[in-house]
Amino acid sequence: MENLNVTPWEVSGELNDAAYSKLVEKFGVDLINDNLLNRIKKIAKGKLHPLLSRNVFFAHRELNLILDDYENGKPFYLYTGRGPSGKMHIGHLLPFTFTLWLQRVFNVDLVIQLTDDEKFLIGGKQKSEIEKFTNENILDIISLGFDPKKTHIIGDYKSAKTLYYYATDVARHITVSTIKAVFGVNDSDNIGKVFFPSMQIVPAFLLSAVSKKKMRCLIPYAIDQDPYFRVARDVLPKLGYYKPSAIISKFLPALQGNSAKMSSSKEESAIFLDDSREQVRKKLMKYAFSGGRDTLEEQRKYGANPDVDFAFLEYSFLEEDQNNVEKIYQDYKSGRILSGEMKVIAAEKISDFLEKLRTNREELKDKVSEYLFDPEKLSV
């Protein structure tokens, strides 16, 4: 716990239940309770996304106000993002499946921000490299099936005029001492690191500003991104907008288990979207953390622990039929399914998912412009 370090730019230390409890207390977020889950389930006609039902999205900020507005017929919109630092892996894309589910359940607009400037200023990437990853990441994201009429992708460089115009409103209300305290910026950091949070906050009120209709914004994000939106919740009321609401996730585990999140820089830590069926199978067999026992005899006798098993967890996030998930869970836990068999089941599910994405991706290569931010196409 002493080595736990979670910031928007660095995550290190063991990410276990105790660590998340510490982060909840440190950041001052609320846990998602049964009342909120039941309200969402009712709106979603009895179904919850696996990342919600399996407690991956586990905390929130004023999610109840979003549900109040929806139930009272008041509009809101979604905002999420991606830092284009490399090619995407399944750990990057799964949260977008949850955002897609939210868009469909609530039938709302969505802003997706590609923070290419952050990766230049803070990530140390070269602009030519970032531009390539930005274009590739956009295709990966829209291949999931977002509604082009309600999806607004905004890249910080390409949309700098719009973003900067509103970012200066934000920046005027943030002191350097706040940035130092919240983000850990110090005097040796470049000044871009001081200003960038103003850019990331803009989409939390952008649709309200452009449409001239004051509405709430719900932001799905991993808990390391919370500092941005703590600042946003302080600033936005000063600009005449609602505080953004949030639905917050844990990190999806690396292949080797919960001690770290997947990493684009570590080929063996993740399953990438361009991995072949054979590569997926080999990675699961060689690297995937198993909840099984040391011997075949022990596995048959005592069963596995599916809750920490990488293969089962990935399968459960992708399998839409929760009856199938529950059957596999019980069979694996009881010893009727062995670890190797679980990995084969997961490999097939993951590979089918990736092949469908690649097919969609090819079909959308000439349609990216339909998803890009354009104030004229707002439906709100």
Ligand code: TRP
Second form
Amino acid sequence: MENLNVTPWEVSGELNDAAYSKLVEKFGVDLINDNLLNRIKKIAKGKLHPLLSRNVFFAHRELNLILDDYENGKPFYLYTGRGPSGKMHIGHLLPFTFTLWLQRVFNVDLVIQLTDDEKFLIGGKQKSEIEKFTNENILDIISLGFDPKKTHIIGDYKSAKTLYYYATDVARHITVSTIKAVFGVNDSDNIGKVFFPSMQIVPAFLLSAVSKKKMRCLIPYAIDQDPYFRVARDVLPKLGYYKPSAIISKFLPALQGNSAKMSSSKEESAIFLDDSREQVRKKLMKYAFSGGRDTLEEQRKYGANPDVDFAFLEYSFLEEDQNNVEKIYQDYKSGRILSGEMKVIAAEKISDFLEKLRTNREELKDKVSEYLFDPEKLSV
Ligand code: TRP
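Pass me the form predicted together with the ligand as well; I've looked at the form predicted on its own already.
Below: every chain and molecule of the assembly, starting with the one above.
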């Protein structure tokens, strides 16, 4: 835990339960308690998204104020994003299934930012490459089924004019020493890193700014993104907006386990959205981190540990019927289901999901423009 370091641009150290507790304390976020879960469940007509019921989204900032506003009939909106540094894999897409669920439950507008500029400044990739991923990633995301009327995708380069205009308002209230302290930037870093956070903060008030209606914003993100929004909560009131609220996740499980070194071959590191049924099955069989036992006898006798098992976890995030999940959990834990069988169940679930995405993706290829941020079309 000594070497635990979590910033948007660098994550190191083992992320176990203790590490998350430490981050919660250090960042000053609150855990999502049963009271909040019950309030959401009530609004969602008795259901919870698996990433919420399975405690992947586990922390928050002033989520209660969003629920208060909703219950009082006041508008709010959602904001999330993605750094388009490569092909998307299933772990990248799952948080968007959660945001989609929130959008449907609350029937609200959603801004999705693609920080192509961030990936240029920090990753060292070519612009042409990033542009290709940006376009691909947008298609991947909208193929989940977002409503084009209420979903506003904003690419930083494409919408630079609007974003930059508001980013200067933010930048004027952030000092270099804050950026150094919060993001771990040092004197040998490029100066783009110092300014960029202003760009990621803009969508947290953008809809309020363009609609000239002060609204709260709820941001789903993985905990490494917290520095941006900690700073945003400091700055936004100075600009006359609400502090953004947050619903915060742990990192999603990685195919080969969260503490495994990234495989040298990228293909083996994750299940990508364009993987065939055969590839999905093979990757699970060959690489998936297993909560099973070393031998068949031991597994029958002692059962597996589903809570660390990649196949079980992915299955549980994609299966909407929580009764089915509970049954598989018990069967796997008690040794009635073996690891190989668990992988077959998960492979099928994942492939069905991917197949549906690919069908939608084909249909949406010429419709991307309907989803892009356009201040004119804002219904709020
Ligand atoms: N910086 C994020 C990344 O690299 C992308 C992002 C932009 C984001 N805005 C966001 C993520 C809001 C979550 C919420 O992935």
